[in-house]
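Take a look at this single chain, the form predicted alone, given in structure tokens.
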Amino acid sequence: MTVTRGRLVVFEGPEGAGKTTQLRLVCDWLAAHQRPFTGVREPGGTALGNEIRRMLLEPGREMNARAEALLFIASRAELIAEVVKPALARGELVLADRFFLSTYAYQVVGRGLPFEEVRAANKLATAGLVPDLTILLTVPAAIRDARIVARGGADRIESAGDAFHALVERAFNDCADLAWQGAHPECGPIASIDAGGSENEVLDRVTSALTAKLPDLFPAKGDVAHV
């Protein structure tokens, strides 16, 4: 029997956009409807990736931009080989907290690294794997800042400074543009979602996008269970 390749759906956005919260809510939604999935996060998700995550996010640790980018990409390479590709080969839906858009926003635009070199390194890490859909959450900076303060304990990336995060926000805004997406096929299709409002209001927007783009994988919008 031939197994249909699974699909990779990525959740992206700047710090405080709510992507991790929305990913969790979507996982709860799928579980409630007995829809199978595999959830992963970057960096991390493997023994090697979790160690890299500790190094990358540990407050106060210093490293140059190229080392930072290569560590993120090394974690991705291990996650793809160990978890994502096997799950896709089994026909599973994989939901990922961050992928290449974050590398573009944080390391290329935020840190100023050359795009073509970073894109080549990512292609090596992923063996050319492209997301089937990316949910890109956008929200005004004031709301994001309030969310970050509320949760406390900023990590190394969150503590990088206002100028850095302004660049990252601009990069994610660029990613929402159709012309940008057409010039960056390695990122796959992107659905930009307004992440302002309550968690359930945002969840309604996210699930509407998921059911519209991948109706065979996600329950009908009327079946959304608020939590």
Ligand code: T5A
Given for the second form:
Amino acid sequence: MTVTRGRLVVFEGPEGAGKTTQLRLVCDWLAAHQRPFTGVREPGGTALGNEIRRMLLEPGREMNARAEALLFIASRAELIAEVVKPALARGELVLADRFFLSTYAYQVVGRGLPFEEVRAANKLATAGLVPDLTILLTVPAAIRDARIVARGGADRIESAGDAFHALVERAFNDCADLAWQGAHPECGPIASIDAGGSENEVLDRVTSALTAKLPDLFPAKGDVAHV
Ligand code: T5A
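Output the structure of the form predicted in complex with the named molecule; the preceding block shows the form predicted alone.
Below: every chain and molecule of the assembly, starting with the one above.
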């Protein structure tokens, strides 16, 4: 008997791009259409991961960049072993709010850590698991800043300063390039989406990308019910 492995779809981008909002809207649609899925977020999603999340995001906590990277990766290791791999083994679709691309953008490019060493640590954590698709939400910093101000509150990483966040933004922009993706097979295929406009305008672009890349899971308008 052939067992079909589930699929891992990741939502990525800088703070305020709208990842959590879009992921929630896609989950709402899946739930309304009785399609099994598991939604997770990083860091967190397990008892250990939630403790690590608190440490990582607590404003004012001092932390070495290497310790920071390893904590994000430790949270990922726990999430994958406890939640993601079992869900994929059940054949489910797993939707993740951030994954290794964030570690690349924030810790490798933003903090300046050596890529090969971080990639090796991530491989240990993920046992080589690669996303089937990453939805990368991009929107100009001014729009993201306005959304973050409207949302309120700033965690330790959000408070890291303009120079750090400019590096992170550039790293995410570089990922949209096919040559970059070819050189980073651990990240899997990436669909870059313009996240400007209303939630529903962005959702239309997100669902078009999901339909184009994963048509068996997200049928086109007119086939079955569309998002
Ligand atoms: N991190 C994470 C690392 O440094 N390394 C890693 O390896 C990993 C995994 C996590 C932090 O950890 C860092 C990155 C992060 O700094 P988090 O709180 O889990 O922190 O995640 P954030 O990305 O910071 O969450 P944000 O809320 O800032 O960003 P989202 O999820 O992109 O944005 P969202 O959807 O919550 O929307 C933000 C606000 O904008 C509004 C929403 O209602 C909300 O108020 N909004 C819109 N407004 C107008 N038009 C739209 N289209 C909108 N979409 C959303």
